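For reference, the chain that follows is the form predicted on its own, supplied as structure tokens.
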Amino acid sequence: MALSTQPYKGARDFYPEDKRKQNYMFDVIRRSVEAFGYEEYDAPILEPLELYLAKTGEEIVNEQTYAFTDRGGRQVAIRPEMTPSVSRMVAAKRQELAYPVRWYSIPNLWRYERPQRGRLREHWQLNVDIFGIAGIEAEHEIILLVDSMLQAFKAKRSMYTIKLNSRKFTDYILKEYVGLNEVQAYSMSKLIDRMHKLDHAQFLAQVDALCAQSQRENGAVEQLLDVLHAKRFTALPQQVQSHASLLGLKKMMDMLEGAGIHNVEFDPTLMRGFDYYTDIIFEVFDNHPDNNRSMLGGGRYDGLVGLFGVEPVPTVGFGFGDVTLANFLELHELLPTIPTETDAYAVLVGDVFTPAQKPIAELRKAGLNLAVDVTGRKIGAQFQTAEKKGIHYVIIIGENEISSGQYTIKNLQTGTEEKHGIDRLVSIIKDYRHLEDDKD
């Protein structure tokens, strides 16, 4: 029986359009964060699954994560998340690094879960950390450089919708304003967040059954409706909105208004799905009708550093996955056609190959990026080629441009053909390069 030759279902084959597309997401994002200072960082794709246990959920641990026994007897997995990994380098070296830390990577990821539009089991992930700031100085900087990344792929503002909670805020709701216990408060926690896939009769249902009769009778379902459904902080019942956290969120949405940032909204179901999460968190959301979805998200998580025995360190991140933005940026006609990284295709005529090195290794020394055809075919079967390769021009080589010095340089798109030495020939194709570089 013949091998497939898919790969493995939730993961995705890169050709080279495919990753060139990658790569330019990737360098628009590194040009973005470190803009504001960030540096890259990267751990092992294997980590110990008590790492994870630890803080991360466990919808992701017991439901989504590659977890084996290795040949040593240790209990492993492959990372689903990276936070848990960058906590535990901070801890690490806990007394030793400068704070503020500004921290990023583009880490391979898995989750085993079903293959979605928007998620896959094996995704690329950008992941952006500050580590030493407890005020909301913290949280402003990371969305700012959020909204920064997106301008950057020329996104407007237009095209998506930050979103604020602070899981202080529903803590308090839960516990102390509806009257929940722990155990009550975190199951109703992880039901909000599925909230928005479920249609509301249904989410009615599971709401009631997590309360008890007396709860019910007092009220605490209607208490929790009154809270989810506010869209503005006006809207939330009179008694809740003195709260500290509230307060935060409203003095972070004025310095986001401050520093032009107008599309940012206060939205009492967010609650993000993993359980590190300590005060403030966000999502972004994408406005297209046919992705209507949370492209990204983070938020404050104070105390993961601490689990590993050594002092707290305030942190603030978020993660945005390539899949997501690949998605964004195709629906919202943001993503260029992005050539191959080849300049020119060198096509030798007649038996020139020995002393074509020359001429060839003179074009590579300038800066080009030449491909040299040795099938030895017919001229057209050459150039088809490099048509096919998405490569502009050729440059023709053999024993007549050899003894003069000057080579024919064919335009594929355009047909036209000139004839000029090594230095006219590097000059015309980085013109060409940069070109095509400015319309990104």
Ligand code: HAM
Second form
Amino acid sequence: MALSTQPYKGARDFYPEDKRKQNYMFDVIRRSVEAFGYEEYDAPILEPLELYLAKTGEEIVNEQTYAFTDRGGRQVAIRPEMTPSVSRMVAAKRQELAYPVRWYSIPNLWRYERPQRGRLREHWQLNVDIFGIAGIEAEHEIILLVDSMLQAFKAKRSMYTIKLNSRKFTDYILKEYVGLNEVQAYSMSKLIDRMHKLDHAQFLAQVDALCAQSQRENGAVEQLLDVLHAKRFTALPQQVQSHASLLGLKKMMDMLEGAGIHNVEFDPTLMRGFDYYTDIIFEVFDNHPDNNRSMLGGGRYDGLVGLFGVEPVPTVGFGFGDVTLANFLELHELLPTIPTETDAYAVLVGDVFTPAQKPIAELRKAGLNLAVDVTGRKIGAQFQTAEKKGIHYVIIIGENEISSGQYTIKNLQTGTEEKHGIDRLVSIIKDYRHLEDDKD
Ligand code: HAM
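Having seen the form predicted on its own, can you show the form predicted together with this ligand?
Let us now look at the entire complex, which starts with that chain.
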């Protein structure tokens, strides 16, 4: 039986046109985060499994991690997320780094998930984290950065909503207001995290089942639902409205409003899966009716660096996957057509392979990306190849051209042909390239 040409389930092949699209997204991302002073770092794709056992969360570790035993008997995982790795790196240089540390990375991550729209088994994830700021200035900067990155993709604020909540607030609600014990509160937070995937009756049945008889009789379920159904701070039960954890959230929302970011909402049902978040958490939702889902998420996690035996460092960050970003850009028609990196295609006419090397070398030295047709086929076939590859210009190199130093250049889009010396050819093609660059 022939081998399958399909990639591994839930993973992607990147043909050049796919990779171009991804490179475009990463270019915009890099420019946006570097504009805020973030520096790029990286880490190994393999990590000891124990790195994720402490705080990543049961679902990811037990059900979604690609883990194996290496030849030396060590338990290893392919990284399902970057946050533990970056925390390890900061902890390793805890004393030497200049704070606040602003770092970003775009790692390829693997999770054994059920592949579906927006969710694959491998994805690339922008991670942006700021280490060393305990106040909400950190959250403010991170959300401002997210917003300005989406603007750099030409998104309008009506296309996305930034949702906020606080783990401290949820903790207070579950344990003090509703009166659940530690174990119940943990299970309830996981249930709320899945709330929007369940129908309401199913959700209610499970909430009910999690509470003890006495708690139910004391109105725990109703109390919880009153909070979860609130869409604004003022819709929360009076008694919980002034809890200290909400003050930071409110202040930050005011600051964001001040910066013209009005598409921010408080959402008490927002949980985020990971156990390491300690306070404000956020997600950005795509408002498109066909894709009304979360496309990035993050929050404050002040405890991870300290797990490595050093003094803790307050941290805020987020992850943004290439799959959800591409869906967002495609649905909102924000993805430009990305031209090939090849500027021109040299068509060789006659037996000129050897003498053509000199002008070819000159064109490349002048900075052109030039592919040369070395097949000796008829001119028509060579032109067709250039067209199929989406290359904009063809340069014809035959005996006459080489002896006169004047080459025919054809614009495959308009069909116009001109004859010029090398310098002029180069400037025509470079002008076109700059025009294309200016488009994005
Ligand atoms: P996360 O919510 O698991 O957070 O992932 C962040 C983003 O990565 C998601 O919103 C989504 O865009 C993308 N993503 C996650 N899993 C998949 C998947 N299976 N397929 C496609 N895209 C996916 C974290 O990973 C945190 N470590 C983020 C963070 C950084 N928090 C603080 N710093």
